[in-house]
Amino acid sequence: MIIVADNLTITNPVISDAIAGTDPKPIADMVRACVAAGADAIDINPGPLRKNAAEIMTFLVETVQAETTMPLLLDTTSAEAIAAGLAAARNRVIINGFSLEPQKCRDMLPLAKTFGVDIIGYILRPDSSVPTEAAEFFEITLELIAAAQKAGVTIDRLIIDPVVAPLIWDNGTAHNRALLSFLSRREDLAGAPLQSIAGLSNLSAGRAPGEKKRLVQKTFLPMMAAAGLDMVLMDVFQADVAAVARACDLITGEKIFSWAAIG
């Protein structure tokens, strides 16, 4: 399982200030800390970028890839920013992402085609609400595959994000059970390998002690791993959650188990 750091985000005031001031140091520090914590890839989330979108994403991509050769996820709704980030990137890039919203299909998918990169497709209804039945996960996935193929993006370039729901939502647990069922059967449906990613922090949204939030994350992550999740987007500074992510690989993977690789 590839661990993608969600830490380089506009919701962190240190990062927000660094973006506003075009100050590379806090961003470089964050990237180095994510690498040290065991990240395999970095999600760059500068928010919706209504102003100076291209300049900001170019600055971020250049700053991050001065520190690491890891893959970068460009995580914004601004197609202008994604295009600028792709032009500036030497590292592998993944576009994060598109959905069945007509504007996102129209703006994002051609960038994946032009630059020949992977793109994340969210399992959301066109109105951005989440499905709760496994059948609807499948229907939306087939629509995402069709939209991608229509834009010239082949299925091997698509990474499906089934969008983990907060447990405190009325339908949160039902949604997440359907998500597991979907993940484990997705390749039978697609008739082909189908990459997947999930963001873990959403699970524990709401007011609760950090220890309880980490406990539910550590409990749900192995369930997704056993269902074949390929990539997890998570706070890599939660060392105990990251340790579970690595233990998942040793238990579900083809590697030879060794105690030295655990913990």
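Which structure goes with the form predicted alone, now that we have seen the form predicted together with another copy of the chain?
Just the single chain follows, nothing else.
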């Protein structure tokens, strides 16, 4: 299971200020810290980028890849920013992402085709609401696959995000149960390997003590790993949760087990 750091985000005031001031040092410091914490990939999340989108994403991609050769996830709703980031990238890049919302299909999928990169598809209804029944997960995934193929993006380039729901939502636990069922059965749907990613931090959204948030993350993550999750987007600075992610990878993956790798 690949660990993707979600720490380089505009919701962090240090990163937000660095982006506003085009200051590479705080961003470079963050990347080095994520690498040291055990990240396998870096999610670059500058927000929607309504102004200077291309310039900002180019700056971010160039700054991050000066510090690491890890894969980069470009996480914004701005197609202009995604295109600029793809053009500037030397590292492997994943577009994060698109949904069945018509504009996102129209704007994002052609970029995945043009640049020959993977793209994440969110299991969301066209109005961006989340399903709660496993059957609807499969229905939406089939529509995502059809939209990708129509745009010339092959199924091996598609990474499905079943969208972990906050537990505090009225339908949060029902959605997440359906998510586990979907993950474990998704290859039956596609008839071929279908990559997957999930954002772990969504699970514990809301006000609660940090130790309780980490407990539910450490509980749900092994469930997703056992169901075949390929990539997890998470806060890599939560050392105990990151340790669980690495242990899950050792237990469920194909690597030779080593006690030295636990911890």
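For the two forms, the rigid core is made up of the largest set of C-alpha atoms that agree within 1.5 Å on superposition. None of these values were measured; they are calculated from a predicted model. Positions refer to the first chain, counted from 1.
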item: Core fit, then R246 C-alpha moves 2 Å or more between these two forms; value: no
